[in-house]
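A single chain comes next, written as structure tokens; it is the form predicted alone.
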Amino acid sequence: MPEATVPFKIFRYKQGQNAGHYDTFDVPIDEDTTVLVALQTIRRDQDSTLMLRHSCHHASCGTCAMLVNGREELPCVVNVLDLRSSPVVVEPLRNIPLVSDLVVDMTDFYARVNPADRPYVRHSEFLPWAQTPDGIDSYSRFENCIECGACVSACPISGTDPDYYGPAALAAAWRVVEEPRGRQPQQALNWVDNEKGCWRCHVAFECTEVCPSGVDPGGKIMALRGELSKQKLRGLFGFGRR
């Protein structure tokens, strides 16, 4: 049975309207309700044209990321009880572009974090004669960034520069000079070391703070930073040289 009601003030915004506005529900919960069960419930029982995104329930695909009380968050995870405050009030995630309610379109994210010509997204290595089950050709190895787009929302320098590459696209560049099975670590340095890539990063460390993988994004674009001022200085000083 539900111990209590709480209410919620979700943004709401359909296109062709000039602006967005909140509306209120008080749902009913108990011990186990998720925010993102909350919002089914709404959309279920109160608001059926409630726009939401969702998917596994288990924090692995990142689809439902979302701002909840102002913090980047996935929904799925996050206990209402937990938040004690009243009301939980939901908003689609920031500096991504808004399609309606609390979904936001992905498509230039994606675009970044795994450009056409120089892909990220690696596939997964697999004894030669393994096969994969019916109806799948080939694995993807996503490793621990699951894309949600919640380092971006929560990136100050992305919120004022839409050229500006983004945490996520960063920290995937980082991962192709760390293990670049295959791959051309340089071409990655290449990219990112301009005024729009890892240069432009001012160090708030915000998208590590909201990062639900643990990735460090943060971390990683200080890593970037780090190989090309040894690469120039060598450059330069003939350091390492032999």
Partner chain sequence: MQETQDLESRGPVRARRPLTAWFDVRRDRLGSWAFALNRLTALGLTLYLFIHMAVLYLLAQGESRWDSFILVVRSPLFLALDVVLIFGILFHGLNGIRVSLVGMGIGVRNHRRLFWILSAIGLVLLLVSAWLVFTI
Second form
Amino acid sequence: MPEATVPFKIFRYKQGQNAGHYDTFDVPIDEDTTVLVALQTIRRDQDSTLMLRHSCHHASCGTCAMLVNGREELPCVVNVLDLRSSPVVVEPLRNIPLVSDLVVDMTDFYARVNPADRPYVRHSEFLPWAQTPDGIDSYSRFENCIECGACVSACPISGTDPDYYGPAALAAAWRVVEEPRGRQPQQALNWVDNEKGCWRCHVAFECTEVCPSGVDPGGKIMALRGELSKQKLRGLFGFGRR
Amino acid sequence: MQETQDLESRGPVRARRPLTAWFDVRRDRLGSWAFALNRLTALGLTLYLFIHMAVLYLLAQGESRWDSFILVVRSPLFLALDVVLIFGILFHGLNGIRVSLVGMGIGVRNHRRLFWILSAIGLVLLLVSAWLVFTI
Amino acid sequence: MRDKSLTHQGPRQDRSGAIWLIQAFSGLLLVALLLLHMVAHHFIVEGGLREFRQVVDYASHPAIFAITIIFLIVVTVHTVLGLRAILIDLRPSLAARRSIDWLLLAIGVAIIIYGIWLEFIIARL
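Instead of the form predicted alone shown above, give the structure for the form predicted in complex with the partner chain, please.
First the chain shown before, then all remaining chains and molecules of the complex.
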């Protein structure tokens, strides 16, 4: 039995239109309904033209990221009743080209993150006491970043300049420096050492605030700067560049 | 440039306009407020620098010009503007210390705490300065 | 498939890191210089420097004269680089960016020359 009916105010846009608009739908909600499930309910029962992207339903894939009440979220893990808002406003991510309704085109986002060449696995810091089976030296785990695009949506500079690498790509570059796993850290540092890279950030830390996966891109951009600053100052005072 | 054109031909980009992005201060987002205020105070202080340097030319024009200028800036309106100026200097300076330190990799994890500590220092200095401006 | 690895990215480094460091250090230096400026102008003489003669005598003191010129240069560098950062965020075209760089350089040099000239005039009063 639904516990409440909650209005959802949803951003709508279709290819060829000049601008978007908002449609409102009343959705029956129970205590477990997430924003993503509510959107799927609208699509199933009220408007089959509503476009959205999703995959895993448990914050692992990063596919569904969007704005819920103006904040970057993974709607698959946002409980509707916890929001305590009426209506719930749902919009696509900012600073990324729109495809339709709540779907954005992630092509450029991926094209920016890939050059960082970050391995997808990292040394696992969890269960350090656990014994590893024969033939396995140590445990690895996946990187934190789920490439959802929330950081780019929240970043004021990604909102300013489409050529800025953006928080996710820069954070990926720092991971190469931090844990190279066969890559060349200096190449990663050289890649970000320019106006479109780590120097463009204006330290608003919005990326870190909205990251659903604990990546802390803002902190990692500052780490890149710190490392490059050290190199530059060492070079300036004659201690050699590296 | 090609990349940008391709990107924008694929569909509109919400909020990819510089001024919208700079002043996108949604709700309680501390970093955005700090960034937007840093920009505003930067522009204000730049304007003040130009005015300040132009005004100093009055010294070269002799004592009477200078004295009449001093009379004007002792008015309550100008004293209130002095307090606005001090706010701009304090915010830009103290936030600048935070941004510089964090940008060099110092105190990155504590940047929020650093912001509030510096804000508290700034508030005390602002109140003391305002009192001095109106009482000296 | 295009090789996207870092080895194939080519050189991308530019001067923005050096510019950021200059901006950061000039900013930190400005905090100290401005503190000195404010204390000197408002607390050394009771009631602050206001009288024409007091201001001129103060500005003519050799140490103050030197510090003022350093202050002038540092504040101008910081202002010009700050304006540049803001203007670049407005996404000017490449040609406009070149003009902006030259214009800001001209403004910076003009402010410094004007300031030094004014300092000498005031010191001779």
